[in-house]
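Form predicted on its own, single chain, as structure tokens, below.
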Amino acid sequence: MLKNSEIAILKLRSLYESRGYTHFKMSKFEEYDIYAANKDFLGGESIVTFTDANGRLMALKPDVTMSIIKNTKDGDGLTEKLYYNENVYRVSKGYLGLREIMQSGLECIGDIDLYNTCEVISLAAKSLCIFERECILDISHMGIVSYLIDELSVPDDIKKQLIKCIAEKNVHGIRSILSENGSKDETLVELVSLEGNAEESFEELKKICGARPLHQALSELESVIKILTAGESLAKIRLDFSVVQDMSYYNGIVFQGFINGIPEKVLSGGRYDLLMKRIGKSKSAIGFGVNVDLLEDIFECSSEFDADIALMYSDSDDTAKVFKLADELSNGEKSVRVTKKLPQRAKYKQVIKFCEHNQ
């Protein structure tokens, strides 16, 4: 019987392949250099390293996106559409031991236009919806956030503090930081205070941005909202500017996904042209990842039972007939465990004894 995480992977794989994304398989190990140069992208998490037989410093893969970028050809004029199901390995601050996290997701790399952007965000929304629970996709735009922060003309360490407060929707913290730096500007407070559906919030956003030269970012965001909200079977779309990513890596639309019943974000993604440039690539890129491990307990098919049916037999029973009955009972729809003795603590919806059934 498949685990719920395995069911999740199959559902997501089917979704991504339905839009022409091809599977990308990678090694568990990568050379350490690519991660060492971009530790901030990993959220400051530690990287597990070792030296291979050739003397190279290697790392247990802590991230999929950077591995895909590294192994993608540059400047060939093609737009690559790839999906993955991979384990990543991390040691977080304050966490004892190595974590193995199953991720599923996709990357669209190349000449990213409005269609590609909408397709990726739509697939992110549908990735949430296939689990048939109430879900929300929150969208932001780093071009707008970074411009509003840059115009304050504060040092980089203050910018990082503001980003942290924005992510936490800490209005008091934003005001306090600005006040300490001689500013009473309320624009960032108004930005993180936006509430309501995407279309209504966008009208408020235009008022907040005023006459600032943000036409390109606003136009892109407006087009994406109109196209996505017109689609069917999508998650609830909200504008939420507390969705922020590192300004050193992300430069456009960013988003996060949530599913009812899970207390943390399940999905995270966005446009990361700046990361591409830092790794020496000239292409653009947008993608997202789903933390599959978080989905383990949300399925309705999640059951307290080990199998639908326990079929019990003995040494005196006709093996061929037992085999045939097991096939008939399962019929591709029910799970059947054939056993001589019921395991302790095992639970089944139905227990059938072959000797009684075959009378």
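From a predicted model like this one, the values you see are computed outputs, not experimental measurements. Basically, rigid core = biggest C-alpha set you can superpose within 1.5 Å across the two forms. Numbering follows the first chain given and starts at 1. First, how it differs from the form predicted together with its partner chain.
- After superposition on the rigid core, displacement of the C-alpha of Lys28 between the two forms stays below 2 Å.
- Shown in the overlay between the two forms, fitted on the rigid core, is a CA shift at Gln350 of 2 Å or greater.
- The Cα shift for Leu311 between the two forms, taken after rigid core superposition, is 2 angstroms or larger.
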Contents of the next structure:
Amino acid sequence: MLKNSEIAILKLRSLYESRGYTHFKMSKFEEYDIYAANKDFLGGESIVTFTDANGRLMALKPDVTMSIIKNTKDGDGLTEKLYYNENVYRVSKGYLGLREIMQSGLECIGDIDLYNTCEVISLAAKSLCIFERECILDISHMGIVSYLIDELSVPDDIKKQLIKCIAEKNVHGIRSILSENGSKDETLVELVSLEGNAEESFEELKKICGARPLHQALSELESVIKILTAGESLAKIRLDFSVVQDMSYYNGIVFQGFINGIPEKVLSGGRYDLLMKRIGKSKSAIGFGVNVDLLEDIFECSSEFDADIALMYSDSDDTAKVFKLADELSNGEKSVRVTKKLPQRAKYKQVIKFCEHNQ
Amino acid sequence: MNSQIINIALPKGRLGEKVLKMFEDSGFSCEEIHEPNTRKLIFKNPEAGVCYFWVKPSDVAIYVERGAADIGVAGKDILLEYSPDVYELLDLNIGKCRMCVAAKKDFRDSHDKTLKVATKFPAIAGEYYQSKSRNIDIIKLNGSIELAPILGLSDVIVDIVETGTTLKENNLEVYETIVPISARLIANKASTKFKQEKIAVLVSEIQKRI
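Instead of the form predicted on its own shown above, give the structure for the form predicted together with its partner chain, please.
Whole complex next, starting from this chain.
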């Protein structure tokens, strides 16, 4: 029997394959250099390292995106569409231990036009819907956020603090940082406070952006919202500018997905041309990852019974007969645990003693 | 939508009592919580749509980050120290104090040696001195921080200072202020989306009383 989480992974696979994405399989171990140079991409999470037999510093793969980028060819004008289903490894926050995380996701690398952008975001929305619970996809645009921050012409460390406040929806924080720097600008506050359905908040957003040269980003967002909300309403799509990703890697639309019942974001992704550039590739790229491990909480309602039937036998019983009875009882449908002694705390729907049954 | 209950983690202690009053004044009262000598851990008021529980102040952020509480009130010190992935929706402007570097009155900081810093807040202390490119040795303590410089365990301490009386009585003084601290209303990111309307009402009611 497949577990619910395994079924979920299969469903995700077939969803991605339905749009022609091909499976990408990779090694668990990689040279550390590529991660060291782009550490912030992992949101400051620590990487598990070790040395191989040749003394090279290696990493247990902390992320899939960078491995995929490394393996893409440049300059062939093609758009690659790949999906993955891999375990990644991180050092856990708080206490010193290692974590293994199951990640599913996809990357679209090459000529990222409006079609490809919409395809990836709609696949993200559909990924959330697979779990048949209320779900929300929050969309933001790093182009707009970084323009509005750059416009304030404050030093880089202040910019970082502002981004942190934006991610926390920390309006009082934004105001106090700005007033310390002699500004009373309310644009960022308005941006963070946008709420409600995507179409309505887009109208608000247009007012906030006003005459600034952000037409391209705005029209991209507008088209994406239009196309995504036109079909059968899948996940609830909302504009939320507290979704921010590192500005040195992400440049366009970014998004995060939530499923009711799971306390943190389940899906996260966006347009990461800048990361491509840093790794020396000229193509554009957009993609997302789903943290499959988090879904366990809503799925694995562990069964009340350890097995349907416990069949108890003793050394004096005829093994061949016990074997036969177990087969008969199970009949391909029921689970039968054959045992001499019942484990403590185990629960079975029915307990059969071989000696009594055989009389 | 009205059937939704908001789970609220309150910090045990004086600050928590003040916060509870703020919530109750805002229309989210709970009679159960005032029953004398109660052994209950969770206090519900389904009519107001709230459920309160008391937790250790430093644990509030964990309850909220992991979704056991939808919202909670935590000091900025805890948020800076543990950087939980939560929304910080309001500055409640109560429980005000400062995160400070303090030292013995006759302390002279010489930059030619590693500075020994005793603190309950290693992350805040570490980041502060890193921003000044200062080489330090952090000594993590869990209480009676003021004792450390007196016994020569550390050169300075990084700790919360409210009035400064404890420092004064021990012949210590504030050397530098790192950051002002006050109580913040924090919210779980997913809850804020799925219980959006209720949380928005609660936040705006509380905001009126700051």
